[in-house]
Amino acid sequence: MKPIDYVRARTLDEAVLLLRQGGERARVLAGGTDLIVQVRENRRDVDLFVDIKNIPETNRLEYDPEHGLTLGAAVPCYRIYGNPAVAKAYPGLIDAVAMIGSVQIQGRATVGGNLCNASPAADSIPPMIVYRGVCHIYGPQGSRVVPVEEFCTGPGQTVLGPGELLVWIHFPPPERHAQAHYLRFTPRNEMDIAVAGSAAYVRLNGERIASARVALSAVAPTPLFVPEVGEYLAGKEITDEVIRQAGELAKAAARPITDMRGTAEQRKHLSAVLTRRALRGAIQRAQEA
């Protein structure tokens, strides 16, 4: 591996300046669990790492029931699932962060880094989508916000422009009688990449679904928000047939490829199965909320 410059930024403005000076060969370093491997394997050509772990804004982990959750881009996974209030309020997010790599990886890996890596198979992105996460971005032109479902534009590609970085992700406060669940399928139980995954969020009104959101992983060029499922489920009574049809809508929306991990046909099938299971899990949590 060639020599790479490393700078520990202390402020957002310093990070933006360094990224602008480094151009396309400068990269933000949060956890580094994906980026460092990519550089070592010559899949990314980097001259400068800009470490953002010492910037106060990127380390925010703040939750209250009225304002919701602010999750800094440099907050490692273990701090998220280790926070009892966050774990109770956003269990669908915990489903994902608790399965990202090993315990050792979770000590460094960040949800912000997982999002910026923009893998179609990223585990944390579908739950962030269904929880209506909003990305707060800072760059040379100041601040802007982008919904999580619009952040990834292709495999390894995001909406971030030159000199911009993700600062934090904000989630609205939990709704009453509402909750989420995330599931994935992998060939092995641990430290594997999803062949397919599904996150579901439901808000209940008695025995009916008042609203719902579903997002899929590993079945499209980006993590995939499927609004058709929510549109179909809104106002429906909870029945096996309704849940089955929701799974079929997720299957129809999936646009997978065949690769060494699974076939397109298998991923299509899993989109339906996992969505049904995720919806049932979310419904059970919502009934208990």
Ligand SMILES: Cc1cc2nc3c(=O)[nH]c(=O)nc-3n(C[C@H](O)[C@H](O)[C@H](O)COP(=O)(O)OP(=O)(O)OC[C@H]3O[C@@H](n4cnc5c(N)ncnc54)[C@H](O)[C@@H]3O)c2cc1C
Contents of the next structure:
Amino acid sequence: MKPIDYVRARTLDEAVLLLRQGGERARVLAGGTDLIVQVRENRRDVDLFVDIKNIPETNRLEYDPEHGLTLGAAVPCYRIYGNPAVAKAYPGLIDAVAMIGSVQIQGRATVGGNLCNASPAADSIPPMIVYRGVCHIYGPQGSRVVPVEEFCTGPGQTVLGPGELLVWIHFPPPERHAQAHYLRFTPRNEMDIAVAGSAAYVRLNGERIASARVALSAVAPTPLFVPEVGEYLAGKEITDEVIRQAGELAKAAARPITDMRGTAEQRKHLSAVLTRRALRGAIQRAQEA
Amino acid sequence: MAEEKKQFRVIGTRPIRHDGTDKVTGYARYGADIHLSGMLYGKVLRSPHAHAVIKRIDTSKAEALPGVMAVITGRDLPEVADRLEELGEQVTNIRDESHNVLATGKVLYHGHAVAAVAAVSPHVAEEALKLIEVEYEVLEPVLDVLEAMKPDAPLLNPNLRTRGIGEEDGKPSNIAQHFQNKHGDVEKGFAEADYVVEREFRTTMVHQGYIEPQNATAYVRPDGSVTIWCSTQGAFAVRSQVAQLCKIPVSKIKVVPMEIGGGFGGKTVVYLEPLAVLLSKKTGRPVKMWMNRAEVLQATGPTSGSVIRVKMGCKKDGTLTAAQATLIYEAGAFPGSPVGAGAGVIFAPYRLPNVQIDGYDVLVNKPKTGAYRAPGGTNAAFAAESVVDELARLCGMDPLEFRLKNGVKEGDRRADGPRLPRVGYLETVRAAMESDHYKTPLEPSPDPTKRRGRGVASGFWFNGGGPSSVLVKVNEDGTVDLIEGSTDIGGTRASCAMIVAEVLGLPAEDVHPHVVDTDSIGYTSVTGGSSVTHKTGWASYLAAQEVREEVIRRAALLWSVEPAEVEYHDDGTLTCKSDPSKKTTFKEIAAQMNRTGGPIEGKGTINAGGAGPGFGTHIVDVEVDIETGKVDILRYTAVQDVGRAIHPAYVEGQIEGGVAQGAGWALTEEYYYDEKGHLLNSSLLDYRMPTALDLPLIETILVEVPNPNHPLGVRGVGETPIVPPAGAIANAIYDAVGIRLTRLPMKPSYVLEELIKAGLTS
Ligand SMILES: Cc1cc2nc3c(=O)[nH]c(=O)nc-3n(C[C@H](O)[C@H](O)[C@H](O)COP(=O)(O)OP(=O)(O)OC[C@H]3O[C@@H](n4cnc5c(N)ncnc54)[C@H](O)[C@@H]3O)c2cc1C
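Return the form predicted together with this ligand of this protein as a structure block, the form predicted on its own having already been given.
Below: every chain and molecule of the assembly, starting with the one above.
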């Protein structure tokens, strides 16, 4: 490992300036639970860490029932699940942030880092998609917004251009009779990485599903939003067959590979199983909401 | 010769371990804690290929990097003799080991060491590795034992010929050895059987998974004498290997064994020690080296993957008539898999009139396998115990009843020859049948997607002995120091100290155990083969007896009586038979020892034979998620004949640890290679060992059938418990879903595949 420069940025403009000057080999440092590991294992060449944990905007964690949630890119997981109002309003997001790594990792790891690292298996991305998260990006050309489902473009690839960083993610306020659930499949019960995962969001209208959103992890080059499931479910009565059919649509959308973590067939199969289970979990929460 | 004394004062109690405070406060010093002035840091360049010829190595750019002090390659190692070295449960060939620590000519596996660098910082050393140019001619690798056995397979070593039983053709081969253990007539035995079951099993390479990576610091002083600080199961074994690999007389090497963060058999062979010595010799400065986790997984000594065929037959009433097995084990890059031990384990619990076992040791382009807790036993028992379960079902018999009917006892002959001494196998089966676990019916899962099942399996381990040395010296305050050469990985400081305390009538806390370097104690063989409480416990017993005799003489001197007049009581008091008014204590004698004849010391040296074989029987309940293929362990009970539990808590700890590792091997652990022989999962994220959340509380039942050949009845306990888990879990899965799994690990993707084939899920 070569020596690496480290700067603690105090403002968004300072961070952008440092990133522009540093070019390809400058990286934003949030919790570092992906980045530092990658650098130490020679998987990424970095000359400059731009630490964003001291910029006020990236530390925002603000929720109110009218405006929704503003989740700063540098807020670590434990602050999210430790906030009772947020935990109550977005339990599907809590499923993910309370699952990432371990207590130690959750003390550092951020949802912004999870998103910008753009792993297809990232746990927080599917719930952010189904909760209609929108990424607020700041860069040399100023601010822009991108829906979470469009943020990742490939494994480790995002829409961020040179000098750009993610500032916060915004979520609309929870709807009535609506809720989400995320779950993943791992061979071990903790300290593992998703073989596949599924997040489901449903809004109910009595015995029927008014609308739904489903997103999958680890079954495509990016976390995968599956609009077909929502389109199919809209207006349907909740029956075993409807849920089964929704699972089949998720399975059909999955485009997984075989690797040491699981086989393509297994991941396709799990896409259906997990989507069924996530839908059931979301329906139960929505009924209680 | 086992002491028949039923009442012990210290043995069988649970004092706090002597090394406990140091370990929980962080004071205990591990290899990583070594810091010497002028110390350099060494790193190893490793092969990216599984099989290749090294055409050229150019180290000049690396040597030119500021801060680099030395670079070595295979050429820097002396030519060494083709000689076998005993390492407890493993024999290593010193020439192979030399080629393993630094490749010469060819690299034989992904991660094989090709060069090493010493530099002023670990970062400079790492950067220097990138500057070493190696030109490889990549060869086709062979990764599967059955492929490797074919006559036209790529050869790892074109000079290797099969050591066999007369059928070999003398042509070069990847089959290093073929042997056969046989008695009776299996054809006849199968003809007599009403039921015959034959199956083929496959298992993958797995690692010990010790938490502390290999490390070594060496300093070669100007006079040529060498000190090595390292994490090892055997300081004397390190000394001997380094002496031969580096051609240095044994007496010039001092090995200081640091505290050890796990070994499980994997820390007997040297990897870094000779490199640190050569780099220190070249630079004149101390050199410290340590592996990262990827290096540990790629390039130390995991245990063999295997192909095992088992055929067993029995009569309708359950009587076994014959058993036959073929065990084909991956040796890795050099000969020496534990297939011999696997052949000894496979049918060990059963009385068999007719048996035939063929074993093959086969080279493949994977790391040279090393010892791992009951080497070769778990995969062998997985195969046989699955077939036994099937036979019991065919007979309509309870699987423990079946084992009771066919189980071995004293005098029965093992398939590999010897007759068994007094063993407690049947006692473990009976205790399992009587256990709360077995007597409690398994409730079906309320969740329709989950199926539950119960399985049992038995297991055996030989256990070992060997040379060991102990010194016990008395302090003026009435405590004693216990000086030993056995590195402590399983609580053996405590067990040996308790034996000394028992003999001298002292509280366990008054015995201070110290594991010392090779200059400070006599030869002691490795901490392996579940041997330490047996051999070093025995040496401790002898040393303590010597002290006891001397204390008696001192009392006799003080009282002016014959030593025969002095009685030494279990609580450490002494009285005079002829004069009841005369009383003293060990403490008082100790306080006066320098006025009554000088310091008191006792020594015990032994080459301990007579190890008592260990048997265990396990019960497990599992729950299979039929939609995902995930197997969860709900309840686990391990019954074991432990001879005599010196410190029951550490005996239980050994059993729990063995079960935990066995469960990992059964369900999630595997070496995952691509078709070119690259190890893809060399991290603890993807090499999936179970965590605390993957295992239930493991219940243990200790059965004590004392080993008649040990003064205190001790049997080794550390290895037997890893043998049954894979078989027990496979049998429980069968009970849950009716599918006979024949591959390890029984990971979710494999289980799911079988569930889909069986139509249990879609
Ligand atoms: C032991 C362990 C277990 C783990 N378990 C899980 C798990 O269960 N599930 C899971 O999904 N992940 C897991 N991870 C991965 C990791 O912890 C998560 O991805 C985490 O959310 C990353 O956040 P971070 O703040 O640490 O990111 P960092 O490592 O700081 O950054 C990650 C990447 O994003 C970039 N980046 C970060 N913030 C920004 C920003 N605001 N703008 C632009 N770029 C940015 C960085 O430059 C870097 O490339 C685990 C990691 C470890 C070490």
